[in-house]
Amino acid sequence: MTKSSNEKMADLVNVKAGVQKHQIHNDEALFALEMEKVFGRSWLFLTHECSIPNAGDYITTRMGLDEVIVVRQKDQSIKVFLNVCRHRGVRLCVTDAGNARGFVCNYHGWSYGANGDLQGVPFEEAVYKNRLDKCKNSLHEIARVESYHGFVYGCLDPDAPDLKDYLGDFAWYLDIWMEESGGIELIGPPARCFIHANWKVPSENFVGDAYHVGWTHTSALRSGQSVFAPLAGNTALPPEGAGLQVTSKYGHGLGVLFDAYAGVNGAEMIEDLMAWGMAKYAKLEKKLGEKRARLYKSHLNGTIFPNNSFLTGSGVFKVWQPHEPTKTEVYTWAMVEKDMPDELKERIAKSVQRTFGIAGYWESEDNDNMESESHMAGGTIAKEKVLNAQMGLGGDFQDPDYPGLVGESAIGETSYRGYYRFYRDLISSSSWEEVNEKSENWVEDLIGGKSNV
């Protein structure tokens, strides 16, 4: 692209203002932008090693609007490659998990191993009198695989960051309930639908959007009794010091309310719950120390930037994969601590699906805002107009507690806006050598912000 076309595609987030273009909800030139410079170049999750934990065990999902299969190998390393056959480029692989020796593509016959070289060719000395060169056309191979924490995690960039530096300051918050808690692992397979919706609209709203709890989910906090139940309504706020926000340098970022373990769990499980989560943060207390540790006992709703959300107390775990502007399939885990004696990791696993499952609760009132929002964008007057994330705006600040940058309390915008100062610096960048540089003074370009738009 030229220096003007990436100078436009960075108009559409003005960071000091706190504000992006309705327009990166539904466009289609953007939406091919994305999937090559946001897709193209970020780490994406793939799966959890609990899902494949054998040779030869293996899902299918999606890296942006690629199709690939994850393939546990015969020394225990993963292997991520196209799901596209070498010979006229059909689905190789067509069942979403299970476990094979190889891959037969049911067009012509041609056969992978595990591994993804390929094996076998039908007639390959009659039709191909031995010219075929087999090394030359086994699976195309994903650049890059890491798994943190038995999070499995891909990249289709070379030259991308590792995983752990793109990770960055937010791997400190990972840590505590990916490792220190003793482990999670996800329940699967995954719950999948498709929402009407631009895959930012959940993904934005995950990182740090406690406001819209009270109003959107009024009917679902009064009915389920959660320990968020006193915000139904709008009719208070919590109380200063009852949380926070985090945004980091590639857009990351969570918003935290303290003391809330038992999430959006019904009545019925949270006296299990808060005793399970009380009898571990006594231990993890010692180990981490009062603020560290009092992150384990709270509710962290964030989103691994561009596409994976989370809620931490809830057992929730989401990836947003995106098919169309105005199209996102969405896959939902439940995520359980891996100590956790198997009838409460059932009870979560059924509580999951109830509230952000397919037909849950929480799911459905958040998918009638997400469409709207993705729809309203495409209007020809309303695409050229701003939406505000300036809650908060100015009051931005570095904790010597607490890694990345912090908003002052748990109602804020401090993650919509750093979410969107990435996404700003990849969108309008040539190379992963050019964001580095646009991203060098994110904190600068975050804290300088003022109201006025």
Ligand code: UNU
Given for the second form:
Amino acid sequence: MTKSSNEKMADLVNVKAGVQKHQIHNDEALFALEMEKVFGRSWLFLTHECSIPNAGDYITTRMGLDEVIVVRQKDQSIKVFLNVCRHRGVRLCVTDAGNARGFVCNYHGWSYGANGDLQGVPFEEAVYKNRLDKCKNSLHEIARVESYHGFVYGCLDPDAPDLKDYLGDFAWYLDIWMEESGGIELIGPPARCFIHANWKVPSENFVGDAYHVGWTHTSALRSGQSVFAPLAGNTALPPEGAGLQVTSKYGHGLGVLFDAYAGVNGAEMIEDLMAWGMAKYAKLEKKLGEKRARLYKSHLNGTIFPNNSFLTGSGVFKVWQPHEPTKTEVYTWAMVEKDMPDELKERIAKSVQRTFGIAGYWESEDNDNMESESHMAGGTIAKEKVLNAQMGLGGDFQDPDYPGLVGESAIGETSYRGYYRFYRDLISSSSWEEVNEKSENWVEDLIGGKSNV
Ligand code: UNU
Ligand code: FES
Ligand code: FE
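Can you switch from the form predicted on its own and show the form predicted in complex with the named molecule instead?
First the chain shown before, then all remaining chains and molecules of the complex.
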């Protein structure tokens, strides 16, 4: 990539002004570049350890446009392979999940062990005359695999920072629900469906859009009677101190709605969930203090850059898998706390599908907007215009009690700006080294904003 084209990429996002070119949500060339520079370099969610507990357990998933097999090994480590046969390139494993000693290709019958070694080649001696070097035809292994409190991520770039460093300041917030809660399980397999939207549109919504909740979700709020019900129809603003926004160096961000542990769950869930959450909170308060423990009993909406979103309390865990500029495959898991009784876990799993599953009454209200915004970005005139993420611009600050950069209200666009600031550095750089140079002054970049630039 030449310098001038890197600069052109950087122009898609104006950090000082808090705007992005609408084109970013519907553009073939940019999408191709993202697959290389965003999905080729970031840590991508693969699976949870609890989905593949035993040797030979596997799942198949995607890393950008590449399909991979994630397999538990005999020594309990996890390996990730391209799901592509080394002979003529057919998809090797055609099932979503299972347990196997190995994988046999559908085309000519080459077979591989769970460790990726090419083991069997039909009529090997007769047809290859012992000239096939099987050692050179193992499955292609993905460079990096790491687990964070049981959540397994992979990265295609050998030069990327370690997962812990990639999460950076954001890990402090993840630790509360992923670790201090006693641990999380995901209930799989994930529900899957396609939406006609760009992968960044739901990612940015979850990273920090509390603004749309009272308006877009009026119907869900009125019918579901969740703890958010008073927001319905934008008749009430969350009061001062009701929430917080956070962004971080590598684009991860979240929004907090304090003390709203039961989240989007309907009225039938609230009493039991709140009782559960408050009992655990009492213990965590002793251990962590009020300020930190409070985040456990609060509702967090967030995105781990680039495409892995969550709603704690609501129990929603998502991956937005890119296929085409305006075609995204949505994976939805229910997440539950490990020590919850089975009966409560089952009720949460069903509630997650009712609210944010394929036909969930929250999810489908969002999808109209996601698809519309992505579609409009294809307009010849419209794509040259900019999207506005200026809410709270100039008011972001560092807080001794909260890592990262903070926006001090429930509703704002602090984490949109942080997400696209890092996105800009990724798509306009030729290596992680260059990304890190550009991102070094990320706080100054973000707090120096003015909406009249
Ligand atoms: O971003 C969201 N989807 C969300 C945020 C949902 C509920 C509350 C806050
Ligand atoms: Fe937000 Fe129109 S009011 S997209
Ligand atoms: Fe929504």
